[in-house]
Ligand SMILES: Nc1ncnc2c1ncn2[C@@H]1O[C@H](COP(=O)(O)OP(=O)(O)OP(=O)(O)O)[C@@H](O)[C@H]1O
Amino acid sequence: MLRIAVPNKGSLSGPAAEMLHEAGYQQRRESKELRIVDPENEVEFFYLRPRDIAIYVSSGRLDIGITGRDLLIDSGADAEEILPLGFARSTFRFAAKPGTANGIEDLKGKTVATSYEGIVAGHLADSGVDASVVHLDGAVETAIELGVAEVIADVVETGTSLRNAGLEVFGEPIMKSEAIVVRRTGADAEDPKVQQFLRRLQGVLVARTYVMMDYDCRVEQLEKAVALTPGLESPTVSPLHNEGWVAVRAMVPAKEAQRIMDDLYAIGARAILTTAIHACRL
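Present the coordinates for that one chain in the form predicted together with the named molecule.
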C-alpha cells in the first residue's frame, strides 16, 4: 500500500485534497481525521503539518508527500521534488520599511525575522552576508512595527499583507514556490505504485490546463488549421459526409482557446466547439 503525506492545514491543504479527489482518491470527511485508508486504490493518506511532510518522507516511513517547495528547502530534509502541482504559488522575499535596504548587501549587521529560518540562513550564507535571523511562527509582517527585527523574509502572493503593514519588498526574489510532490532522495524512481500516482496527478493537471477542441474545415485549409491546433501528438482528422470537408479534434491550452477559435474561424473553419476534459492519462 502506497503511504502518502498530505497537508492537514493551511494554504496547501484544501487544494491538495481537491486535486487528490479529482484524481479519484478518497479523502477525509472531517478536518480532524489524521489518517485514512483508500483500499480500492491501495493508498493510505496521512494528514500532517505541511512543514513536517518532507521530514517524514525523508525518513522513508512514508513513500511520498505533498508540500511546498519553500517548506522542502527550509526543512533541509533529504527529500526531492518529483512533480510541481501548480497551486499555492508564491515568491519568498525580503521586505522592510521603505528606505531601509535596497539589496541583500544592506542586511549586514541587521536582524531578519522569518518563519523560514533554513531558507534565510542558507541564502545569507551563500551571499556572504552576516545578519542575525529571528524565528517567528507567523504574522512576521508585524515584527518590524514591534521592533523585533528591521527586515522580514516571508511568503508573498498578492503583496496585500506587506502593503497593510507599510512594508516593501527589496532585492531579488529568494525563491519561487508552489505545491510539489516529494519523495526520499534517491528513492526507486521506477516504483510502479508511485508512477501510477504521479500519472493520475499529471492527468488532473492536464485536464485543468487543456480543453478539447472540435471543428470542421475545408480540406484545402487543413494544414493551416492543424498548425493552429497541433494537439499533444497530432490532431485526429475524420472525413465528413460532405466531400471536401473534414472534422478535426485536438487538445489546446485552455488559456489560448478563444484566440485559437478566432484564428480558426478566420481561415474558414466552422462549428468550432470546446469541451472540458474531466480526466486524462497522457
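Give me the form predicted on its own now, not the form predicted together with the named molecule.
The next block holds one chain only.
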C-alpha cells in the first residue's frame, strides 16, 4: 500500500485535497482525521504539518508527500521534487527600509530575519555574502521596527503588508515556490504505484489546463480550422450528414479558448462548443 503525506492545514491543504479528490482518491471528511485508508486505490494518507512532510518522506517511513518547494529546501531533508503541482505559487524576496540595500551584495555584515532560515542561509552562502540569519516563526515584518534585524526575507504576494510596514523589496527573487510532490532521494523512480499516482495527478493538471472543443466547418475551410486547433496529436474529423461539412474535435488550451472560438467563427465554423475535461491520460 502506497503511503502518502498530505498537508493537514494552511494554504496547501485545501488545494491538495481537491486535486487528490479529482484524481479519484478518497479524502478525509473531518479536519481532525490524521490518517485515512483508501482500500480501492491501495493508498494510505497521513495528514501532517507541511513543514514536516519532507522530513517524514526522507526517513523512508512514507513513500511520497505533497508539500511546498520552499518547505522542502528549507528542511534540508534528503528528499527531492518529482512533480510540480501548479498551486500555492509564491515568490521569496528580501525586503528592508528604503535605502538600506539594493542587492544581495549589500547584506554583508547585516542581520536578516526570516521564517525560512535554511533557504536564506543557503542563498547567502551560495552568493558569497557573510550575513547573520535570525529565525522567527512569523510576522517577520516587525523584526526591523523592533531592531531584531535590518533586513527580512519572506514570501511576497502583493507586497501590501510590506508597504504598510514601511518596507520595500530589493534584489532578485531568492526563489519561486509552489506545491510539489516529493520522494526520498534515491528511491526507486520506476515504482509502479508511485508512477500510477503521478499519472493521475498529471491527468488532473492537463484536465485543468485544456478544454475539449467541438465545431462544424465546411471542408474547404478545414485546413485553416485545423491550424487553429491542432490538438495534441491531431484533431478528430468526422463527415456530417450535410455534404461538404465536417465535425471537428480537439483539445485546446483553456486560456486561449475564447480567442480560438472567435477565429473559428471568422472563417465560417459554426456550432462551436467547449466542454471541461475532468480526467485524462496522455
